[in-house]
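Starting off, we have a lone chain in the form predicted alone, written out as structure tokens.
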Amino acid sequence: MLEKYAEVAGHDVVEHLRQLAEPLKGLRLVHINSTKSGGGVAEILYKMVPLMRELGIDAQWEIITGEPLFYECTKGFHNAIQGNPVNLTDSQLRSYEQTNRDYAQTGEAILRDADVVIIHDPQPAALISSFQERKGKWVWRCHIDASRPFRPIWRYLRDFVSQYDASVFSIAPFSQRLPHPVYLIAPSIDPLHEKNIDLPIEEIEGIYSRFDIDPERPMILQVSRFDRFKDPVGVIHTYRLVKRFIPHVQLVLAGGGASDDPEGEAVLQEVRTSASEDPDIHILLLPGDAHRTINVLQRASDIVLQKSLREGFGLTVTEAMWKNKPVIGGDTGGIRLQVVNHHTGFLANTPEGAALRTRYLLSNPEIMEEMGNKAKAFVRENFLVTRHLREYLTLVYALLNENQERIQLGG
């Protein structure tokens, strides 16, 4: 599997990779979330965990579930950590605590051995408490914007968090002070995954009569689950500021939700009845494996948007730019790690703003061609999964060498 990636990603990348490895062939890892599939988190770890035990490495994936009171309770602590205030009664704050120590004992002869944990979010983050005596490292990674979050909530968070030998944010302004190293490792895609590969035109055409998407009308797309901070009523209202305009435009919303999120029927309730009906808007309700539907639409798409609030990194905006699309995205979060404003695409903080570029965009498309191939290069470079591999190799081998002054990979 290795080796297709050096097609892509370049030869001297992958032969890295594998003098990173080698050092910690048979190490035992442990990554453990909530959901297989719907958000990043899943789509990385699918193929995250495959490609290090290629490289030796015991890697095994692990995941947390519970009742519907826990999924409150942890759906309450992404929004109050993204900044929102939260109140959390004391039966969803028990059911948290109890789903972790119920999951502690199942998964207790594989965790407590293990030579390395990564915990993902905070849905698992309080194992930690039930492994006082543990052989390894425990790392929590948050992928989240944690920069302003709300204070109550996140207290109580840190109690466990703080327990960790080391955490991991996305970018530096999204991190907190906590007492044990802080790494930044910035999410990435896989350009080998059914969502990224090139697809023959016949099948980026037949996407059309698929959905009743007509192809002689500008499309706009935004790619997301259901979520109020991906703000998909916003986007309805950036697609009739353009439509004053240029009447012929179309709008598709296509995503689904995570098995982990019981807000995603309402937003999309809310989501349909913003539509009203419109005949130019398309919501499609795809399945967590539409991978290669998703692919399509972003291929035959004109514009597209991630018009969120709040963002972790949205991995959906690399998507878009691997496939050569300039991308309108919320200036937040990671979103602005990777469009480089006026450059790979625009950032915009309004509806008003985001239906300006789209206008724009639409009338220039040599303008909109050279800040899509500039956005395929920008992601080659920096947001491919060899490189947040290699990221996550070297985090390893610092954690289990932290007592040396000096560390030296290869001869």
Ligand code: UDP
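Model, not experiment: these values are computed from the prediction. Numbering follows the first chain given and starts at 1. What changes on going to the form predicted together with the ligand:
- Among the candidates E205, A186, R53, T65, the residue located at the hinge where one rigid part turns against the other between these two forms is A186.
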The other form holds:
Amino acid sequence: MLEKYAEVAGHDVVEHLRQLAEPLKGLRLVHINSTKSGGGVAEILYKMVPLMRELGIDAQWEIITGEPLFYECTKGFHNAIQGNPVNLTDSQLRSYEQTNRDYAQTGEAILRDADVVIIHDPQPAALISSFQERKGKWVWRCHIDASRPFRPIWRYLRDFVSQYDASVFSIAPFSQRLPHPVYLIAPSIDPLHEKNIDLPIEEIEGIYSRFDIDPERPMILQVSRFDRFKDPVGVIHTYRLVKRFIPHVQLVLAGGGASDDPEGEAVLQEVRTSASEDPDIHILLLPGDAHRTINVLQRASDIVLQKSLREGFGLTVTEAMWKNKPVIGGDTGGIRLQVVNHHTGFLANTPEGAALRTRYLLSNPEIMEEMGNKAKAFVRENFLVTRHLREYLTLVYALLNENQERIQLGG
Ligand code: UDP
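Next block: the form predicted together with the ligand, after the form predicted alone:
Let us now look at the entire complex, which starts with that chain.
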């Protein structure tokens, strides 16, 4: 599998991973989260764990599961960490602690002997209380935006988190002050995922007839859940401003089916109202596994917008940049980390700004191509799963050599 990554990420990158992993061969590393499928964490571990194993690390992936009360509680934690005021009952908190204690017993043999334990998100965070006498280093890996947590709940969770040897957040603004080393590791995309692999040109061209898009006219795309923070109505506004100057432009808004999400449904209605009957606005409701369709749309489009008003990281930005698209993104959160203004894309604060940049790129195809190439190179360098893996390996070094001034690798 690593060889396949060498082809896309570079042989030097994979060689570097092998060198870094060499002294870690046989190291027992356990990841724990609360689901094997669904959600970004599972998606990352699904690739990360086999890659670690291929590098000779004895990596395992374990799951904590519980009764409905446990999930009610951890969902509450999730919302509270992201800033919502949440009230949790004593019985919910007791269920959380008891589920963690029970799991500590089941997993005792694996966890007691592990050299490194990486606990993902709040669900298994309380496990640490059952391992006061532990052999390995324990890390809490937070995948969510903890920049402004709801204080009462954060105080409760912080008592567990503080017991870890280190914690990891995705980007600096999401992190919290803690009494141990705090590391930053950004998310990544998998270049070998169906959503990101190269596609035959016929498949890309097939999208036009499938969705009734005119191949001869410029196409603007935003791929997003129908969520106000993604500002789909702002995207329509942007498109209309562009259309005043470039009348043949078309817009595609691709998002998931919103039937199970009452707010999603409401936002979708707002989008439909705003689009009115404009035949050049295509609102596509895609099923959750339409990875290949998203890949095709991103490749077929001329301009990719991600006009979010707030954004965690914005994997859609990374995905589009990987396809040589300079993204015009909202000036917020993780988009700022990816879109280097005027180099790999443009940051915009208003529909007017986004429209100006869209017109500029559509009128300057050579610049668009140059920026698109830079965007791809930037993702290759910074946001592929291989970089993510390298940072996990480096984190392991840092944990195991905490008190050393210098770490000697190899030789
Ligand atoms: N996505 C999808 N179908 C959709 C909308 C989004 O598969 O209808 C994917 C998208 O390609 C990306 C992820 O879901 O991989 C969204 O991640 P991002 O970080 O952009 O935003 P989030 O939805 O997590 O806020």
